[in-house]
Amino acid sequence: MTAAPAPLERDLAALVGGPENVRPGTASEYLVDAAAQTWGLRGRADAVALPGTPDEVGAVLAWCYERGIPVTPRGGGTGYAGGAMPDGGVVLSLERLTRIRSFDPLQWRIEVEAGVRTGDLRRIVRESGLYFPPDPGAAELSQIAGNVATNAGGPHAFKYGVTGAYVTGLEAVVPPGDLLRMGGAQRKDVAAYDLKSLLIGSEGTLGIITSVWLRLIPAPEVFLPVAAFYRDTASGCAALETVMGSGLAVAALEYLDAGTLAASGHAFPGGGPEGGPGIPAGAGFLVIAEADGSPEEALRLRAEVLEALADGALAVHAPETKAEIAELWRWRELMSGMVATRLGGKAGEDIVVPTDRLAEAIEATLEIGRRHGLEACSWGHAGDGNLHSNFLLPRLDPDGELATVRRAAADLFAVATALGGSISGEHGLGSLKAGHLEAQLTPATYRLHGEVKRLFDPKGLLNPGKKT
């Protein structure tokens, strides 16, 4: 026999269009993020709602604002600071928020709901020719709802910007419960203060996106990676100076340290000898370049790179067809989970620091993980100044290695911000980096931060504890 719904689940169904649209607080898909594959965390809550229109949205943040109940809001689950975990009361999902509201091609912009997966809008705008260029890893799972609050990059952002700069406007429910919309299909707008700009970024913390609005660009139509090996960060570090120094246009410039080289290098596609999988002996930096553009644009560029890289390279890589460039990338969005397997578990941070102090900051990220007896690499959009620094575990515990690696990323945010930089590029603050913030900010601006939390949430209820 099924137990009957507890009052709270009753209550919100009323609001949701049903029971069939309300979750028990046990139900654990919706209590962990991807940080909860590192840290063994999984958060707790009394009910999950997943309403289908933001009048719906709406509804629910007004009735538990009314009642004190804090509302955590969901989109994917694919963060990794733990920012969709709940501590209590009501995750509040958008997975059912799915329409296309607009698509325009010829004037470049689409309105999405909350919910379309980010892996879906890439190839519903690439089939008109047009190009969404944020392409952050599990867009096959994360929610563009949740990428606008997190303002998620990936590679391309070094050439195409972040999440947010594609955002031209919003629709978001705020406390207590109001539907609002900022900014919209026009592309400029300095009449009001820039409200949207707020919420990217924010982590639900001051308002529900329930839809964006997008502007697009002409897609490229040839993609030409090059990936180059070093024998050290000193000299692939130069190497990236290089491509940097001579303006070349690139739309991606990745780098791999030794460590995450030791973990994933035995599948790299073609790098090894005869072309075959693996890399080149002696290897210890990897650096990834593409070129884009016209088939003629892209050919240009690409031998520019591969002339700039060419100096101090053990081996250059290449790859001419789709397949083999599809398979390049491919590798490198598994990096996460090879260097997972590499003792069995990891814990990884996304500090960010200016592009000039990269190897300082890489360097220190082993250096830490030497003082705290941790195996220690890391990889990351080098043209952004953006690493993810890793702490490798031979288990989950979290009264054991778990409580060394915590030590081991105070030191490494501390680090970033001694080096001018950031305790966060890309994967926001949520849980996992709670209470580091105001070491970074000056008071003035850490009691500002403060007050804008509190002027869009006075009751301080919306995803409590995070982006603090």
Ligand SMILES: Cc1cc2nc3c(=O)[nH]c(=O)nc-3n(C[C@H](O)[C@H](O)[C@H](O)COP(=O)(O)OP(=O)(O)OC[C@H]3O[C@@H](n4cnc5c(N)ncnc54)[C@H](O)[C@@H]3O)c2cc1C
The other form holds:
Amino acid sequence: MTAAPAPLERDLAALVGGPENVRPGTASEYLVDAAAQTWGLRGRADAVALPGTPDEVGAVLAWCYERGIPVTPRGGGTGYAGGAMPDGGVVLSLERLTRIRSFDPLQWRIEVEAGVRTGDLRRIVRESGLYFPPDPGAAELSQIAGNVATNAGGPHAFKYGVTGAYVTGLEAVVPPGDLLRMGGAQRKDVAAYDLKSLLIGSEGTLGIITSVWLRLIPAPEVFLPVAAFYRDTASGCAALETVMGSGLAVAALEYLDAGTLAASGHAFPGGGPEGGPGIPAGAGFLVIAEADGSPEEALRLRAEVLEALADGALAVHAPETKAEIAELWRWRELMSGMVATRLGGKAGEDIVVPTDRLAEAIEATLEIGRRHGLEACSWGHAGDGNLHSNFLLPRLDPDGELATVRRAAADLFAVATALGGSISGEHGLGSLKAGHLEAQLTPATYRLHGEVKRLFDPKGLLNPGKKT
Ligand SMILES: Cc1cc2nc3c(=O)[nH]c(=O)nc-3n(C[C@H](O)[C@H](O)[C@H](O)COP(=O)(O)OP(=O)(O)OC[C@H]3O[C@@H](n4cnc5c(N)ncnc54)[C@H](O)[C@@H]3O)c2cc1C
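Could I see the form predicted in complex with the ligand next, after the form predicted alone?
Every component of the complex follows; first up is the chain already shown.
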């Protein structure tokens, strides 16, 4: 016999088109995100609502707001900061809002609902010769509004910018349940305060995004990456500086340090003996730079990149065919998983520093690891000064290694701030970095940050405890 739905679930069902669009608060897939899984953390909720229209989103928020019930918006749940991890109340999942509202290839624009998956969006526009450049690693699972709410980046953000750079308008429900439109199909708009930019990167704390207008660009025809190995961080970072200093407009500029190569080098496609899998002996740093554009442009730029990277390189791998190129990027996308399997688990942070401080931040990650007795490594978006600093651990023991990792992460945040950077360049603060923002901002800036939150959400019910 199935249990009768709890009163909260019954009331929500009336708002979202029936009981089939409500889940109990115990539905475990709605209580974690990618980071929470790593950290072995799990949120708690009283119910999960799956509205099918923006009006239903508004109805759920209004109903909850009136009753003092917290609401946690949820996209694809791929976040790395515990942002979609609820702390009681209602999880509001956008997974049923999947309509393409309009697509005008000739105007280079599209309007899609919140729950459209990033990978699907990229494929749809690509079929018309257009390109949506943001390429966060979990694109097959993440949703476009989740990308907007975290202002997600990815390898190609170096040349093309992060998600927010492509948002011309947003539709969102804000407390106590009002449906707002900010911007729209127009590519420019300086009339009002730029309210949409407040929601971009707000991690579900100011409003619930229900649809997004995006500008698109003509797709580059060819992508030609080059992977160059160096002995150590110093020589690798010197090569990075040469690429940037030469003014080479590469689309992506990535790095991997020695520890990352130790965990993933066995699967590197095409750098080992006789061009087979593996990495060259003595390699302690890898730079990946990608040229793109028309075939002529990309070939010319690749030749310049090869020249810039040659000095001090142990080996260079320049895949030519589509299959080889896809293999290289596939290997790069799997980095997080490969590093995690080295000891059994890992906790990753995503600090960002000015690009000329990258080498110091890479060394600091290792030094902090040593200080706390943790194996550490980093890789990331070198061109943006964005590190994925990871601390490896054999098991998820909340009182043991995880507590040590939290202390190591706090040291890392202090380094990021001291180097003039930020404690998050991609994943946001979520619940995992809660409490660390104040140290990065001046007191007046931090106060204003809190006032913006109170203005949008005076009762503090929208994704409480996040973005602090
Ligand atoms: C393997 C892997 C690789 C990754 N690579 C990258 C990368 O290269 N670059 C990068 O930036 N990130 C990366 N990420 C992190 C993650 O994919 C991004 O943060 C992504 O944008 C999250 O989208 P999501 O739909 O899964 O959001 P969720 O995880 O569901 O939510 C993230 C935050 O957004 C809020 N939110 C979600 N939907 C809405 C909405 N409709 N309205 C308001 N708030 C909302 C949530 O409340 C939460 O605070 C990676 C993650 C994984 C697992």
